[in-house]
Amino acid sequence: MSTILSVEDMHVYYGAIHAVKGVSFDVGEGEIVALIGANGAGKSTILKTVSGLLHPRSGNVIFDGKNISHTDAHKLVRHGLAHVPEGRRIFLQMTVQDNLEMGAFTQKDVSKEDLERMFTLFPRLKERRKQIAGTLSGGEQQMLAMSRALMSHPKLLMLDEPSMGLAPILVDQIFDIIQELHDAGTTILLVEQNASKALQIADRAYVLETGSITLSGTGAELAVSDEVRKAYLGG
């Protein structure tokens, strides 16, 4: 397995305040990667420098051979690179057709094809295609955000939070969506407060705190350790 990612002793700063303290862990291709941790934990930073909306202060980010640490995000899109942040940011005065046109940006045309894998993946979004996306629920809003960053093509998905603020029945079907992409061959990088539903669909995992890596280890390893259950999983 050819490795996609590798985050090499980075280190992230808001002004005086050292966010991100010499980080380092590598994606497969194919794998779900997840970063576990409490809020604070720098999770969010890391994701964001890696897709190029903020530069480390010093360490290195290699993507599919290259080093990026200094590009911008908006030509990470094109190189590969999809990231749905939290809050999902879709465009909300938009149809639910334009959002996922959008997506396709980097794309020479928007296929019917794409389009319709989306709506195969997500058949709340065919029922909405024309709906205007800022009158989704937040579940068909976290869909969409998926299904736009898809529509690039990516060869790495970054997700951050993608549970955050829904009913438990609606975690469930993200996660059976993260897990269906992960059975298709999409590589992920997961940022998640809900550790053990992570942990049950990671190949690999790290746990970080105040902005360092504690722990790592397979799904399966950081499920059943004491460590993590005390502090995440609440056993």
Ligand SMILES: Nc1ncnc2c1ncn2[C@@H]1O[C@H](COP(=O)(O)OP(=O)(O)O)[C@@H](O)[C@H]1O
Contents of the next structure:
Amino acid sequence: MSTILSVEDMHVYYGAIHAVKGVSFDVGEGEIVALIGANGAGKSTILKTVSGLLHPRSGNVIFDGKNISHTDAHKLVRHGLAHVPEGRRIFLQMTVQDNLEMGAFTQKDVSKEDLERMFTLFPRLKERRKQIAGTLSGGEQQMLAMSRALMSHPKLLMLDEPSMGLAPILVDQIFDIIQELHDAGTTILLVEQNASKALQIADRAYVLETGSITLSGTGAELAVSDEVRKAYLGG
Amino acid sequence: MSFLQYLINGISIGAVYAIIALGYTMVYGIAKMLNFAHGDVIMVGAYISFSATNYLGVPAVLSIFIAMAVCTILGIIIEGLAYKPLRGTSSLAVLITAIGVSYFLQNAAQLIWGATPKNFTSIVTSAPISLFGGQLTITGEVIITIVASAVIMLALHFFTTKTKIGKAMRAVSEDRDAAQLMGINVNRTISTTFAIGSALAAIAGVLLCSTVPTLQPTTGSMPGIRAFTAAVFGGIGSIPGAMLGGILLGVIETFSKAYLSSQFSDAIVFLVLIIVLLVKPAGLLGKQVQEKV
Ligand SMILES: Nc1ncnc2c1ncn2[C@@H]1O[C@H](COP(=O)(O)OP(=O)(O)O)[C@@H](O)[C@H]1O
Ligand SMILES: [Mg+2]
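What I would like now is the form predicted together with the named molecule, since the data block earlier showed the form predicted alone; can you produce it?
Okay, now the whole complex, with that chain kicking things off.
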């Protein structure tokens, strides 16, 4: 298995705030890797730095063999990186279809096959393709955010808290879809506060605490580790 | 009949404000800044058209395209040199810079063309249409201005709802980071917006000076401020809002001058603006910003 993403001793600051303190991890092709940790641990900051919205003060981000530490976000989409940000961030005033077209911005044109692929994965979106995205329910918005990201044919899909704010039944649905994408060969870096769910589907996981990785292992190992159970799985 | 005359004239001057307001509103929507130098780009556009026709003997219609080309480049240069380096800094710094650019353009125009007003020759040569036995006169300028603004409005609507670049612009204006994550180059999109706004400013400058022929370095200031008001009036960031705001403002201004007081017409316009903003803080067609929790 070859490594698609490798983060090496990465430090990220917001002004004087040292948000990510020397984090190293990697993601192999075809894996689901989870980053879990409490609110404010630095999970979103790590994803933003990988996708180029932020840049590390020191350390490296190697994606698909290239050092992308200082490459801007809009260029990385073409290299095969897709990031579904926290809070979904779909274009609320545009239609579902237009959102998907924006997802395919780096493609030559919006292919019918790609749209059909998304509508097979998320049938709800097909019925609502002409609808303004702001009128979708929270779960539908998350589905739109994920399919929008998939329109760019990413080599790595990064998901930031895809289950946030969703009813339990929708959380299950979203995790089923992540599993489905994984089975179809998509490489996924998953950030979650819902540690138990994330550890169930992750091949490997890292635990982040105030900007540093404190534990790592397979999903199954971490799910039964005492420290993780105490801190994130409610005992 | 004079009522109808004022209404038509008001719509015409309002259409000019609307074209200028489009530039303010598009730039605000995408770059989240008030480009106070926008009014002065109008003035530059008018001077370019004037110089092309008077000094180079270029036909009037061609001179408009030359003015548009020059203003497009000017808009891109202003954005790249003055505003782009300030991206991500305080909006106050950007505002002060914009005021600086405004003075710079006025002083540069004074240096190049002198402070003495030029008498702008209207680009319209057709005779006015006289209706109802001369009670109602519609000038060629009025017709051209109204037609031009309608065409611009439709073209912009098509551009922003049907083309890939236009949709990308809306995406950037809605969520800059999310747009970047789609692979959209935000800097280039902002630059394109300045280019479009400045080309429209050139058209506005020629139309304005065809109606009000005194051309001097400060020609763009007042129309610029009124158009900015119109953009806020209609809902800053909204393209139809800029159109509606511009036309309403032109009509209100013309009626106030005709029926109330010519000295206080600007005061009346602002009074209406204040009332509208008290009732609808986002402007007539502005989107009520939802508080994010
Ligand atoms: N834009 C910002 N400016 C300043 N500090 C920030 C900003 N975003 C996040 N932080 C801080 O960085 C730390 C990590 O935040 P974040 O990456 O969002 O954590 P998580 O996603 O794990 O909840 C927190 O202490 C947070 O307060
Ligand atoms: Mg987060």
